[in-house]
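In structure tokens, one chain follows: the form predicted on its own.
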Amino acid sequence: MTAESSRRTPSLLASLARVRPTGDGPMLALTVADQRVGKVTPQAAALLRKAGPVFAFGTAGIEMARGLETPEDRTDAVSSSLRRLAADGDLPAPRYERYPVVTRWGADELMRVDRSYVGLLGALAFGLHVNGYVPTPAGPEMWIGRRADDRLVEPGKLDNLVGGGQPAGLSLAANLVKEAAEEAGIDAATAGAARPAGLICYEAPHPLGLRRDVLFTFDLALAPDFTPVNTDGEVAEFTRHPVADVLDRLRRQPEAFKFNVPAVIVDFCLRHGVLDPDSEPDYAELATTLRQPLT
């Protein structure tokens, strides 16, 4: 395929566009402990300003009051600041699933604080997605998830084989295995095999503020033979495709697709050679979104 004639083909990075670096703008950096943990959007910092002494708002940006000495202090005053907001009808119900807030993966812990309010703090937020594929003398075909209606991010959407977020206290390998078990009823030897394949880093906008993830993603092999059950309601049904497939439906219709799942599908093309320098014309542009830093 020429430049010339792929480029009649809608381009990957139409996908990619809600995972693209949103600029830093106006937003306010978050420090504990005088460490920056988050960056706080203008309307985030309007409901952390409710929240009462627990966060102080100077010129440089907002911090954590000087008297919680401890991650556990940390954890409690804001955990009971928030929930109160919430029971105000200001931010919504908490769910009861806590993550790290640090300032990088395997930093210490600053504090924890609920799954639902990581995005007003702006606070790096840590998950994982697996790649679940079947090799074939054609090329590898994937497992895609389609998303439960009732799911409170994107519902019916578009996902991968497994995913999920990174709470407190869990190892990814352990995670990795309770989520492939819930969400495609793989049994632990087998989500064991998964192999590490790198991260993802992005951020995006927020319902209460500002996303900024870092998505851990492994490759699983999967017999020809087997077939995926979700176990905890959270997925509708999972059917298989050639990548090709797959790659064709991310450029002609990203909209049906989880907003980060695609930046998951072409890192996985990238690695494994489906898209190439010479048939993608944006592969460069393409790589080099997927791998930004964070800051």
The other form holds:
Protein chains: 2
Amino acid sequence: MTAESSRRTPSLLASLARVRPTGDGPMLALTVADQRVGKVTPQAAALLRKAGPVFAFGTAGIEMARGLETPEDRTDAVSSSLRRLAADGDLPAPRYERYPVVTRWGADELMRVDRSYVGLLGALAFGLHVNGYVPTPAGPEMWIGRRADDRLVEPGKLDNLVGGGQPAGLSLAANLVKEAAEEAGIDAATAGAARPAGLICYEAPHPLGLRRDVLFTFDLALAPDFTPVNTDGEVAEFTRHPVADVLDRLRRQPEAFKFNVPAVIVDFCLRHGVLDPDSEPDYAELATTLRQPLT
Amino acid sequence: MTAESSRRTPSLLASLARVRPTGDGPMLALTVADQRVGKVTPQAAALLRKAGPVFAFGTAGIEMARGLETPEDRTDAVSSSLRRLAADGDLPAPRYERYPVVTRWGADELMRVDRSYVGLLGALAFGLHVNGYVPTPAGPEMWIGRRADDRLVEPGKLDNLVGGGQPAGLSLAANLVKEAAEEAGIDAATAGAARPAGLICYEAPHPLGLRRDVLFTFDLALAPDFTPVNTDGEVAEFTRHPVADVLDRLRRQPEAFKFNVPAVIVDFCLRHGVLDPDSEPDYAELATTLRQPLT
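Now that you have shown the form predicted on its own, what about the form predicted in complex with a further copy of the same chain?
Full assembly next; the chain just shown is listed first.
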């Protein structure tokens, strides 16, 4: 094992620093119909106390008001109380995109909440990221996007070919086709060749509370003459790089990437044999950091 | 999501039941030179109390005697006290294969211990498993071994093409070449084409204490006319199956497989897009079960 020589370059673990829990203060469980759906930070709890009777504070945590019996009732009640907080300036504006609130992937929705407030509740948020790459005899070359300078989240940062949150009421496959067309001008037939490749999941700080993200990863092998074209203004440019160069950039300048993109790329490199457990001293910690317990 | 229809067949999660912690009683930390290397069950602690002054029992846990200053000193002292317990019938016989005792993969060895007693100490144990498969237009076909009926561990059970523990003083790449030759008659050039594909890690019950296994997984794409041939008597036969058939067997008869082999196969299926997050309701739990925290 050449741990000594590898230590001379910055560790890839540093590139995952933004997808680690910070553990700032005791969390409160948020339950809906006796099912635990969220982890609420002290700061987020202080905001939720202003949201009125829709949330009941008890010794065991925060409970959604029991009078709200259907998912639709809960969605409406939470939506109107959080919209009022936003109007008062206590919360950012809604994004008018609804995310499912569930105990686990595949479970029935207990309600929906605007994308802006998922982190406030510390609810699970699902998404998908697509590694677009060209296989070559020397190894994969990855397509990397640079986010437009006017984007709300992490403008100018490096990104995967395609990535997006998973709204309620859509399959991952359908969302992938939609995002691939909007973000990279990829036709449905090409996008349909993307292959599910597992997931990464992590807790991370969120401006309002706590991120608990589950990102389904997909691999999309592309022809050498394929060129992505952004159609929705979210990407400033796409460039293609040998994966070793991408890893080198990750080691030396992790902050050039959107916060969770290093995790998606490191996962790709683990799965494709780009990283070698005999020579990468942090191999095991990289692997476990990419898949944190969904507690 | 077709959760309803998938629920009709047994869940793949059941096939991972043997790589989950059972949580039977409070664990004691085992430290060597102030570094935490093991998790000792109450049952294992009772055995270690008979091992003499090499282990000091305190309120914070179990500490290796401080007089033992070098890894070699510790290895010798532990070896002779555990050999004495084995002679008294309190422990199984040593296997005369030494495993490294470390805080993490890639860290300096604090001592070595016979393979038979890794679970007694609740130390990390490293290994490698190779998914041998033939890519076909209809998807991968996997080579599955059946363990010989006279094997010490899990005789007669279904296994991966190649798998083995990782002894001290050998690289994973070298161990893979050695095990591939012994277990499946694979020449070094063919074995060298195996590609690292990440790892699975889990806690699981162990007859003496606790397993804490880190298994590095490798994928080896094989030609359609390749046939594995066992050379060391450890495998009764090899057969090749479409991966869908292997998954079907995993769902319906998980106990036909060696305890950790379902995890290796499910990991392969997640990475290769054989399982689909839109149709597999336990997809996220499968993924997190395969990579448990190394605590």
